[in-house]
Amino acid sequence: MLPRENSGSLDFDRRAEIVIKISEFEIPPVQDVLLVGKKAPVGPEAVRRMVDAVSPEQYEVVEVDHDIFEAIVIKKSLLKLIPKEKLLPLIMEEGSRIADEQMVMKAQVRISIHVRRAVTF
């Protein structure tokens, strides 16, 4: 919100813009990452039953000592790619910039691998 000057006065300009992003529900709600937080209204074994109901074998709940999250759901696949010990460090890192203890947070992680080699010949 900037000030506007007008006659003297300040008033105030405020403006709201709203996007709205309709999509299909996704089974599980999940997508590639969920970020439970410490007070969140569902705990690690909830979100764990959840996951291995509607999408068995998929997804890998680590508990986590941080100072928001309780635990993060991930799935396995992005584990493949990437280890776990340099992908959750960096998860948490960017979603405790905008989540809090009673959030529960869904994220979607796209990686993409580059590889450069030479041959001699």
Contents of the next structure:
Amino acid sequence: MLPRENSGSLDFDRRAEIVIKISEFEIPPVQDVLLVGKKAPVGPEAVRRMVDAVSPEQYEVVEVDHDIFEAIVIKKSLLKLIPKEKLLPLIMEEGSRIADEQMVMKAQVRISIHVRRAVTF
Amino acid sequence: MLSIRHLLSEKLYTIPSSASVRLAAAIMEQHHIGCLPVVDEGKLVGIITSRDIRRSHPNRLVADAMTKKVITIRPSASLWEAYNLLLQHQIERLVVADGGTVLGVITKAQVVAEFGKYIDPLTTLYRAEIFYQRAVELLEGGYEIAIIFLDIDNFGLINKEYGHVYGDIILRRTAEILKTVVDIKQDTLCRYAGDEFAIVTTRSLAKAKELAETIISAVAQEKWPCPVTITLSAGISGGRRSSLRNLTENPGYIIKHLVNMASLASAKAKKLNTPIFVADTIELRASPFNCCERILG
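Here we have the form predicted alone; I need the corresponding form predicted together with its partner chain.
Every chain and every other molecule in the complex is listed next, the one we just looked at coming first.
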């Protein structure tokens, strides 16, 4: 039974509705790549401290000279598949189409290596 | 007197790199200061200025907003060094640190204001204090120096004949001529006193003599606003670096004697009716007074 309040001649109810959504916190929360805008609320050092705390040694923070982004945080395992000199310009190019300096963007990157080899016998 | 130590305020505010830009801004606003040295575990790691704060999101860590390259200066450094550092790096502030310990921050405005006390208001040349400071720094830096002492011939008579207002015009104009002739990279010029000017230079004694000749010639060719001929007499002395290395006296003492030698050489030039008289280079193992005696003959 909810308490009833009197305010002059009007009666009214006050209700609280609680909705709880529970899901698993992703470790690491960064996924594959984080693009840090130049005026974003977090900077490269803060991101570095965060990823070092939650996923030590798994990410590399690369400070970049770019119009929009100040740094890119990238999963080191991706860089085993493709050199960062090839990968980072692609990610920045795509990221800069939708981001601005104040944003921190996360990206999922899937890399498939296709190999065709021929052998003589 | 001319060290930057006395420009330091008693209270020092610093901030760790893990603090937020928001906190840094609040501290700076509360204490009316324009920057905070960033110190982690007693070590200076950066500086955050009001400019850094304007460009950064307040939620950021100071580590992500600060300027990492910090120009520091020792508390015993001279105003001259501070002024040159500020100009060289085109910055507004210097962090004063002694052996890694931050002692405070001095601003360009403070240095310029303090420096202004050592500028002669009539000629806008440095006063003798700056000259002495610079000479000592050069000597301590292992430079071979020469001192040129210049005075205007018969200036007292010009004052009496035409009045002090005219005398002031001559002093100002002479200073202008001197400024155009000296090279600030190697010469430090001052109004020593009254109608006397002095230059400490890293030029060799021979080159210093050439500079004095150029100055005397430039003054002689100047068109003055009254029918009088203005001439200068110059005395030159020099300090030899090889001798200075073995010296036990303090550099300030040596400079005073080099100036004295140059001033006596200038008097000698007047007496001999020659524009320039070059004293010997100082023999520092002997008494400086002996050198003076040699000049006076």
